[in-house]
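In structure tokens, the next block holds one chain alone, the form predicted on its own.
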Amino acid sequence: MGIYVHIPFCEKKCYYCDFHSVVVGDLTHFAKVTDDYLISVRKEALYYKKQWGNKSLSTLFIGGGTPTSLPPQKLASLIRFILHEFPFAENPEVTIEANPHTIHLNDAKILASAGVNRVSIGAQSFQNNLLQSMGRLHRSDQIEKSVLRFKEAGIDNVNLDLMFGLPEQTINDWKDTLMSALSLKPTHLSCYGLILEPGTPFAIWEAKGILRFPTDDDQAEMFEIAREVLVKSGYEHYEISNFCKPRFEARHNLLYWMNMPFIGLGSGATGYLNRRRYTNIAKISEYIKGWMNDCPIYERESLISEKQEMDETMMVGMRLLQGVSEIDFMERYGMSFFEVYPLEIEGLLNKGLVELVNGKLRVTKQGLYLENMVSGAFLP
């Protein structure tokens, strides 16, 4: 079980991004807002501490936005506070997201001293023209520098986020990005196909014919290239979009894929606690106002029935290449997933999209390319 903290500040909004974030403006005003924001996050943490009790926590993930757009001392202080206030197990995984151009060696050392032992770097591509077309502020040489700085600071567990399906991206561009990433010897790689989210500049420009994107077949080829190259290089393909060196799975993200409880802190953050799923209000001023009055303000919240939780457990669990264990499902819910989803599973088996291996229902190679169809089968 773990805690997610959302830091919603960015220097610039990327053209593909629909995550909750705001662009940093006047620095004096920014300092005041971030101070108020971090105080609010602390108050929210104490609010959920009472509900959480003594159950052991194993992960802390600081995401965004761009957490490293904040001064490292302020981030370090927040991390120490959360690790001190909650009952974390020994050697928890403490991850922070970072953009390559936002980190200096001293910053990395400050974060490491606070307990950060894993970093997820938004590399995305190693072609400068593609980075520029995405609205990214870093350049390819800064990716290597940031990895080396974190490693010099003692943070060896490094993930690189990579994207394929970018406008004008070629197969050779993608191969070059993979090889450049491998040369930095990360412990983990996340390879995401671009999704044109409604309202983003990329989606608008594509609709107007301003940008051309790789075809679905090209994206499928890029995905298969990633699988071949990374597995051959010693990485385990353990989740649809994620690859790791042995024993370096993203422990925090496994909580999501196993549909386990977690606390979400910060504006726009989602949490799942005591069968209640909540999403905090996204507007930062309203989030701060709420906690100045010691009161959460939710964008939405709902109680999740056992059947809904079953549906979600199957849906997210099928993203894991190991699949969903029938024994684990029975221990959690008192019945087999064959009893709950007989027709759905039969249909997926007949289509060759899933298979039952050693008591686990998992996607086949064909199912990897139709994952939405597999996961969607378990939703009403």
Given for the second form:
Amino acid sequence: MGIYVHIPFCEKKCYYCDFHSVVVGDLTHFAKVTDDYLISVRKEALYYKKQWGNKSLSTLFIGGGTPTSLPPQKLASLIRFILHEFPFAENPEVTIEANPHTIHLNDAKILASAGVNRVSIGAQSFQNNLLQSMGRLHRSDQIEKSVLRFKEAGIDNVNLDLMFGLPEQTINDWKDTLMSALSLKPTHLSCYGLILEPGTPFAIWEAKGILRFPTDDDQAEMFEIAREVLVKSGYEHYEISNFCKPRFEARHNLLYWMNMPFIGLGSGATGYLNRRRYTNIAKISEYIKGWMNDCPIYERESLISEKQEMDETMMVGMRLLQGVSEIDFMERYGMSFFEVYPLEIEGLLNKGLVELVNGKLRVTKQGLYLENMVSGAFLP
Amino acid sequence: MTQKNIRNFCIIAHIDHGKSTLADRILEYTGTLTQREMADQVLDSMDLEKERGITIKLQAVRLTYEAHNGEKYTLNLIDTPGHVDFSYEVSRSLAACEGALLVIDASQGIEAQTLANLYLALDHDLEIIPVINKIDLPNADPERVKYELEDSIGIPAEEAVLVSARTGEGIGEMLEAIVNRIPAPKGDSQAPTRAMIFDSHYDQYRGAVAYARVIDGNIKVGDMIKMMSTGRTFEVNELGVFRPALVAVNNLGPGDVGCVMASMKDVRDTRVGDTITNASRPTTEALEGYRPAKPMVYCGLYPVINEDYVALRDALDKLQLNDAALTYEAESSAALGFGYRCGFLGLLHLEIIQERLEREFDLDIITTAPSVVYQVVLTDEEVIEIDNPSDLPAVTNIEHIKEPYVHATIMVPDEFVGAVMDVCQDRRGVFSNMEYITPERAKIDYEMPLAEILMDFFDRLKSRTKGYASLDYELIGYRESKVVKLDILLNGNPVDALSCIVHQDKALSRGRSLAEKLKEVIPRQQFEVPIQAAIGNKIIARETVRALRKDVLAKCYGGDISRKRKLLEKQKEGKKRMKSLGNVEVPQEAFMAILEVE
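Following the display of the form predicted on its own, present the structure of the form predicted together with the partner chain.
Now the complete complex, all chains and molecules, led by this one.
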């Protein structure tokens, strides 16, 4: 089980991003707002602590936004607070997201001393022209520097986020990015195909014909290249968009893909507790206002029935290349997924989208590329 | 009111030439409605269709007019439908009249449809009063219209009445002309009853309502009446006339126009053109001109969702209560499952029904390619009629096939004559005649296959003539024709619902464009989907829907689970609206494609 903390601040909004975040420079009293925000997160943490009880926790993930847009001391103090208040098991995975240009060696050391032992760096691309066109603030040489600083500070479990399907991106650009990333010897790589989210500058520019994006077929090709290159270099492809050196899976993210409960803290954060899924109000001032009165304000909230949870367990579980274990499913729900989804699974098997290997139902290669068809089959 | 003071008339006009406004003005002028009540065009208004809990179709309005000679007259204004699909109904309405107002727009001149209805009116020996309308408009040219009248129809120019339905100018003169020029109805009140049904309507409380014109004898409340075409008898519960509200009367005599209510189950009991007689003292001779409503076009209607099959039948049942021309019978398609083969008067009629099924009954419908009725002469000389490509016998058993032809009359300004001929030629038209009605306006006659007219011919005609062309057509019989069955194969399997019968000269281009269109509308799927057009075993066109390579979300973390679920559920919803043919998911639009391609 784990905790996610959302830090909704950024120095600049990237052109593809539809996450809720505010640009630091737009805030008049930045220090006041961030302090109030961090106080609210602490209050929220204590609120869920009561509900949580003394079940053991194993991961903490600080995401955003850009967590490192806050002063490192403040982040460190929040991390210490959470690790102290909740019953964490030994050697928890503590991850923080960082952007290459925001990291100094001293910052990395402060975070490490607070318990951070894994970092996820938003590298995205090693082509400066592409970085610029997506609205990123860093240049490619800063990626290497930031990796080295984290390693020097003792955080050598490093993930790099990479993106393909960028405007004007060529196959060779993508290969170059992969090779550059490999040269930094990260333990983990996330390779995301760009999604044009409605309302983002990218989506608007695409609609107006200002930018040209690779087609879905081009994206499929880039994805295929990533698989070949990374697997050849000793990485395991363990989730649709994720690759790791053996035993370096993102433990926190595995919780999501196994559909386990987790606590979400911060504006816009989602949590899943006692078959209740909540998403906090996204607007920062509203979020703070709520906790000033010691109560959560939700953007939405829903109760998940057992059947719905089964559906979702299959829906997210099939993203893992190892698949969903029949025994695990049975232990959790008292019946096999073959009993719950007989026709659905038969259909998927017939279409060659899934296969049953060693008691696990998993996607085939084609099912991997058409995962929506697989997931969709488990929904009513 | 004595018979000699009755005048029955209708208004013949092209769409937009001001029929409704003119009718309103007549109602207002005769005091049938005050100006305050004239909120909108009465004859077209749906709001007034509710009276004493029943719905009424304002088909015939009774007006009282005091003429300049001091006598009171009863004027019955009978409405006529205005589309080529309904030409038989038009002819029955005309048969209920002694005269007609021929309304012509002072700036537009005579149009083909007007002319076609005028000829129909002349066939019925109606007294024609030409009315040149919209004379108040700045571009009005009544002199040119008078010239057209005299030159093309042979109506003396001085007979025309100039009016403006908008301002009311000339309406008085027009009413005097109606009284003075249209003859009183003939008919013998002592003779056995004969009344002609010129329209009918289904009302949920009273059953079918017949709109009839009494020729001889009388109809009284309590009478047993008999329908000559079916021999069925009914007791009259109510008689009425519209002023424009329904007013009950006890008797309808010779020359009268009104509605007859006799607990009739549906409009099949009140067939347009049929003769009503008295059951105890019946006439021996029915009135001439009865023709059972005969569908010209057939297509399959299928529910998108199979479970809606019963709902579709119930809906067709209800529509049929009020539509004697609509026919349907159950059929099944390998591709679409269970549905109904439906017959229509024409494409407009088909579209109306389809729209009503979707709007009023909330059904999602797939329509298969409309087909005319072909006569297939078999090698053993037997002749069968087919309206469904699937029913076409094996080629080896066919001696030849005949298809229905129409005589089409098109009127256009002379600059578009070339364009019209192009379009007609392209549609296998055979030129028969052309004459100039005025130096600027031509009337072109073609003989054409009905099937060609059905495929967006009029739209094509209008677009090639900047909207100036008008069209009218009538069936002239069957002719031998080299038609073939064009099949569409998806993933190697023929899809019966996409088959159509086409002329062999057009099969290749039709097959190609159909395959191209299907490629556009069929979404990419897990496997490559070949689309083939074939005649018999011969493939004449091929397209391929490439396999879908990637359908996956890049990210799915804690906050994305609900989102992913919603997205997938939406995808699934879309899929439910598709028909699964073998392995291929085919959207509703694919079946529409066949209507859209050239």
